[in-house]
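Just the one chain here, the form predicted alone, laid out as structure tokens.
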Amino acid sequence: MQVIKYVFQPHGDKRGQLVALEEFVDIPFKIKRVYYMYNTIEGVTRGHHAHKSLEQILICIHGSCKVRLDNGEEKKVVPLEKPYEGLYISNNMWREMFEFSPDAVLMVLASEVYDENDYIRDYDEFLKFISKDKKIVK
């Protein structure tokens, strides 16, 4: 499984830091939705789903968390600890976000608006869905 982490260019001086993100420049898709999570209760795991077509970039803009990625064959845990790093998550990828620091703010940039029909919320259904893509027609 290839994990793609983007390092965004921070701009700063004695006043502080700034990171600017532009679609198709810093982000590999058109941004249609932005949301963020904060005040996540200790021990809580978020996510537990995959998307059929949506792509995302996750940026822990404050604090830290970990993301477990699962493509049905491999699992990887990716730490997000820097506000200028983003984790690209393609479609057909199960994701779980966990071990949020008490001050964590996790921002998500999404390629599509919210559509419940794009979610796969059951892991067994996810495995069935991705196995369709892997069948070779002979």
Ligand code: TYD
Given for the second form:
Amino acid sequence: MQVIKYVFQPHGDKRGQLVALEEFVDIPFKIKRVYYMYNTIEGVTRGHHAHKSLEQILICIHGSCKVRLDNGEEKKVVPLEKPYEGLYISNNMWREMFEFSPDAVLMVLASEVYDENDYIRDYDEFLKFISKDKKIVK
Ligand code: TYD
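Given the form predicted alone above, produce the structure of the same protein in the form predicted in complex with this ligand.
Below, the chain from earlier opens the complete complex, with every other chain and molecule after it.
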């Protein structure tokens, strides 16, 4: 599994740092939605789903957390701890976010507006969905 982590350009000067993100320049899709998680309770794991078509970039803009990616064949854990790093998550990828630091703010840039129909929230259904996809490719 290829993990795609973007390293954004911080514009630093003696006042501090600033990161600017533009669609199709720094982010590989049109940004239709932004949301963020904060005050995550210690020990909580979020996510537990995949998307049929949504693409996302996760940026832990404060604090740290970890993301488990699972494409149905392989799993990888990616730490997010820098405000200038973005983890790209394609569609058809099961994800779980965990080990949030108490100060973590996890921001998500998404290629589509919220649509519950795009979610796969059952792991067995996810495995079925991606194997169906593979048959179409073959
Ligand atoms: P949920 O999907 O449970 O979050 P997680 O990514 O941890 O699986 O979302 C929590 C609640 O927020 C749920 O009631 C749906 C709502 N929500 C929106 O209204 N819009 C959004 O863009 C998102 C991501 C969630």
